[in-house]
Amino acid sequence: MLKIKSALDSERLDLVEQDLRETGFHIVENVITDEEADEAREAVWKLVDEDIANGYDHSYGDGKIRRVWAIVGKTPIFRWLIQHPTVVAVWKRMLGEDVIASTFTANIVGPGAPAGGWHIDYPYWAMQSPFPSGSLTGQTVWMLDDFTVENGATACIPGSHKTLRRPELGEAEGLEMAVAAAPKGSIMFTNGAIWHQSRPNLTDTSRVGLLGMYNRSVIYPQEDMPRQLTDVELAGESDILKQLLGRNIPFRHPNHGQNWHRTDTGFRQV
């Protein structure tokens, strides 16, 4: 089982925010040991054959990109790495106390995968320009395996989060970007409205990541958090865990208030 470690300290935390606002990125090496990254990965590899067990296909990329969703309440160590304490604590600087989770997936770029395309993250891709300023949401990516410039790693261009508005089609080709390049077990946040993509995989392997979207509470998430674990299941978790799963939120009821929070099913008196 995952041995979670102690959070960033402050002068880190400094530098991480200080990144994200500026650069629009940050990589914290070494966050999980190899064992640990190794057994998450294989926890994804089952994930996959059971998605294609049941008939579900969630690639793309010319089938050489495949996309996990929901994993949070499929294994017991996404349940672990969704409220790792260095990520709650980068997104908790940035976003706020009440941060929330807006999806956990894992990614999967398989041998010969092209480049992803240059994008923006959720929800800005479902947003007018120009966004406003300040920050809504951020990307965690969890490498699984080595991240290099040869398999496929995730690439921004640096600073373009500051344009407040998509990329045009074709826009980012030329431009600088920087290449996250880092060991196993190693983290980069992004700001996300960064211009970022997955490289093309030029080796014989795939590269396994996880992709953790967080969000200000006021964001709807991306994905339906609340019913990853059912109220049983998420009884013995911690309390955090089920803020990041939007289970605190209080939803107003007209005759008594605002003392109605989600459930795994609809929606409980607080």
Ligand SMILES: O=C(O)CCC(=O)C(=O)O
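Quantities reported herein were computed from a predicted structural model and do not represent experimental measurements. Numbering follows the first chain given and starts at 1. C-alpha atoms forming the largest set that superposes within 1.5 Å between two forms make up the rigid core. First, how it differs from the form predicted together with this ligand.
Comparing the forms between these two forms on their rigid core, the Cα displacement of Pro250 stays under 2 Å.
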The other form holds:
Amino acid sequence: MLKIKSALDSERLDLVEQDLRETGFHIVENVITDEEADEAREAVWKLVDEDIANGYDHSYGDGKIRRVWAIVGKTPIFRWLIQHPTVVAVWKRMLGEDVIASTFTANIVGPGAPAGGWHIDYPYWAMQSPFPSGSLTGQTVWMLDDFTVENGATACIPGSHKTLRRPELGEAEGLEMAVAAAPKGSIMFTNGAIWHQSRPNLTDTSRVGLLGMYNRSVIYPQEDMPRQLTDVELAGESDILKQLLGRNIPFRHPNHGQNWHRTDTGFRQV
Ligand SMILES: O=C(O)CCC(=O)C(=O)O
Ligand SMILES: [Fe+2]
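May I ask for the structure of the form predicted together with this ligand now, the form predicted alone having been displayed?
The complete assembly is shown below, putting the previous chain first.
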């Protein structure tokens, strides 16, 4: 049975908020136990096997960085992690009580992988600059292995989210970066507009991470989150999971003006 630890206290949340606004990232160590991280990592590798068996190859970085998409519906542990109280507390603070999930994937930086490439996250990469100031979205990097300077840990350029634009090609090279080296089970939260990338993996073992992005509810999610659990699967789940999957967002029906909600296949009257 998985044990849920309490969310961060308000003093720590103040610090997370300040760091996300000023520096652009904040690490909380040991949010889950080694055993829980191991269980999640094993689940990721099973999904990789399934992707390969099904003929999917979601890899980049010379084929050495592998992505598993849409994990929330695929294994119960991911349903638990996407709504972890520490994560929900941070993103409710930054993005509003009605926060939604935008995408939840696994990212495996394999042995010999090159750097992932400096970028900003969705929806910023889909937007023209200057971006609005304030937070539209945030990234949650779950470390399912120890993240080290050598094995492909995520790197950020502190303060770069304040430029309110994407980096020009080559612009981030040579700027001072911070590397998210932290033990397995930790989380790095980032401002979605920060310039960042996974570093090269110089070791002979893979580095497994999960990437959970959360949006203000008025921003269309990057993945089709409402379809990832069926109505039946979602029926017994928590209200916060339903909210995160975008099942509580009201849409006006075009004919009779009443509010409808998303289902796994369409819409239903509230
Ligand atoms: O896995 C990582 O370290 C970061 C990957 C990333 O930034 C992304 O996929 O958007
Ligand atoms: Fe990213």
